[in-house]
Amino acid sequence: MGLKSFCLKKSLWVYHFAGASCNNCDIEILDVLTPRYDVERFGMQLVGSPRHADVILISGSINQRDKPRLKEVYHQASKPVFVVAFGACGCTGGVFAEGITFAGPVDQIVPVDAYIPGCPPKPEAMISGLSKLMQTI
C-alpha cells in the first residue's frame, strides 16, 4: 500500500464544483455537514481548494460556460484525484440536458470515479457513495 493509498483510507477532502444548476443538491451537500449527519466523523471534510482535495464532487449540469472551469479544477488537483457525479444534473445533465448551452454530462468532459443519482440525492445517499468510494482506495 503506497502513502497515498495509506492516508486516503481514513480521510478524504473534498472539493465542490457547482455547475449550472437549482441549487437544491448544494443545500443538501450543506446538510451532510450539520451535526445531523456530521460527515467529519468519517474523516471528509470540504476544501476551499482543488490543490488540497482528494475528491472533487461535482453538481449540477455542465453548460458550455462552466466546462472550460472543470477542466482547468480537474488538472489543478493533485493526483490520483477521484471525481463524483452528484445528483441527477451531474450524472446525465437532468432537466437541462435539452438546454441550448448544455455541454455535455459530467463524464464527457472528465473521468468520474462514482455517481451518486437523485434529485436531489439525500444526505444518507451522499454518505454512503462516498464511503463505497473509500472502501474501493
Second form
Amino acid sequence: MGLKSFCLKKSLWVYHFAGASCNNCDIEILDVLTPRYDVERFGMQLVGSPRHADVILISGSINQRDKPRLKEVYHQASKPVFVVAFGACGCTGGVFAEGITFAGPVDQIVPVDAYIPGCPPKPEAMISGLSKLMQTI
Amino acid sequence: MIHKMANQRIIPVGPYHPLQEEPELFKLYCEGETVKDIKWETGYNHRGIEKLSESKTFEQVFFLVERICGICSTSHPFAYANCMEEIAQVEPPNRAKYIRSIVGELERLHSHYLWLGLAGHFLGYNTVWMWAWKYREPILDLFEIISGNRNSYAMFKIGGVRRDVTGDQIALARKTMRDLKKKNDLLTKAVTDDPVIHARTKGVGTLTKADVMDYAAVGPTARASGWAIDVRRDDPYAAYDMVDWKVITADDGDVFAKTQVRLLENYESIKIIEQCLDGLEKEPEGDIELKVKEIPEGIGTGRAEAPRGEVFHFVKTDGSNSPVRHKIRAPSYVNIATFKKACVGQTISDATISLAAVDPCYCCTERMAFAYDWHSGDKIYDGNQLVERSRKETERLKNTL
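To complete the pair, please output the form predicted in complex with its partner chain; the form predicted alone was given just before.
Up next: the whole complex, starting with the chain shown before.
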C-alpha cells in the first residue's frame, strides 16, 4: 500500500456533481449524511469544491450545458480522484437518454470507477457502492 | 442598471455548490453587504421532458412525469392523471381516490420535512436538519411498504391506482401518523420558539400580499403572505372534498411565516391521511381501478396541489396512443420570480435563506435550453430551431424504420 492509497483509505471526501437530475438521487445523497445512515462515521463527507475531493459523485443525466462543466470539474479535481456514476441516469442516461438535450452517459465524458444503479438507489446501495470502491483502493 | 454602479461586486453562487443539491447559478450584485440586484441562470437541468412525453404512450408518461422532480414525484402524475381522466371522461372509484390522497399527503409531509431540514442547514443550524430528516425516515419507510420505492412511487394510472393499501399497511400507516404527530409537536415547538431562528427569519425575505399577487406566486409562498390559495380546496380532486381540513395561512410573509405555514400544514396532512384511512376501511378491497380502453381525441387540463404549489398539466390527444402536446407548469416556475423581491435590500447572509424559503425546485422549472457554442459564445439554436431539429430527427428515424 502506497502513501496515496493509505491516505485515501481513511476518509473519502465526496464532491457531489448534480447533472440534469430529477433531485431524487440528490436527496438520497443528503439522506446518507443524516442520523439513520450517518455515513460520516466512515469519514466520508460532502465538500464544496472538487479541489478538496477524493470522489466525484455524479447524479443525473448530463445535458449539453452540463457536459463542458463536468469536464472542467473533473480537471479541477486533484488526482487521484474516483468518479462514481450514481443512479440510473448517471449510469446510462435512464429515462432521459432519448431527450433532445442529452449529451451522453457519464462514462463517455469522464472515466468512471464505480456505478451505483437504481432509480433512485437506496442509501444502503450507496454505502455499499462506496465501501466496494474503498476496497479497490 | 449594473454597469452604472462601479462599486458593485458580483458574487456568484453556483452552478455546482454545496448549498442546494440542484445546479443553478445565482449572481448577487452587492454593494458592501447589501444585495442590490439578483440574476439567476438555469438550464443545467433541462431534459426536454415535454418533448420526450410525445414519444411515450399514455401509461409510460406516468413514469416520465414522475421523474420531473423527485420530491414532487406524486404531484406531477396526480395532475397528469386528472388531465387524462378529463379527456377520457372517467372517474376513479372511491378507494382509488383515497389512496391517491394518502400518497399525495404523505409526499407533502416528506417534502415539508425535507424543506425544514434544508432551511435549518442554510441557516447553519444543522441540528434542525438532522432532526427533521430523521423524522422524515418513517414516512419514506411507509412509502417503501406501500409502493416498493422510497421516492418514485409509480402508484398512479389512468382511472385508478396500481397498488391497493390493505390491512397491515393501514395499521402501519396509522401508527406512523400517530408517532409523526408527536414528532411534529416537538419540532414545531422547537423551531417556532427558538430565539436564534426568530432572529434569522423574522422580517427576512418579506413578501406582502400585493407582491405575491403581482408575481402570481402559489403554494406555501402565497399562503404565508395571507393569500389563501390551494387547489385542493378551490378545485377539489381525488378525496379532498370528502375529508375535513383547512387551508393554513399566515400574514407576515417572511421566512418565519413560511416555516410556520409548512409546519402547521403537516398537521392538516396527518388529519387528511387519517380520514382517508377511515374511508379506505369502508370501501371494498381491490376496487382500485377502472379499465380505460382507449383515450379519445381531445384536450384536457389537470391541476394538483404539490408541496410547493399548483402543478398544471395540459395534454392534447389525437386518438393515437401518445400525447400530441404535453405542457407542464410547475409551481417553482412562478415562485422563483419572487426572489428578486425577497432578496434585494437584504444582506448576503440573509439572501440564502430568502432564496430557500420558497422551496425552489429547479428540475421542475427548467424549460428551454438554448444551445451556445462553447468557444465563441454564439447562440447556435433557439427554441424553435431546436424543435425543428427534433422534428427532422424524428423524420429521419421514421424513414430508417
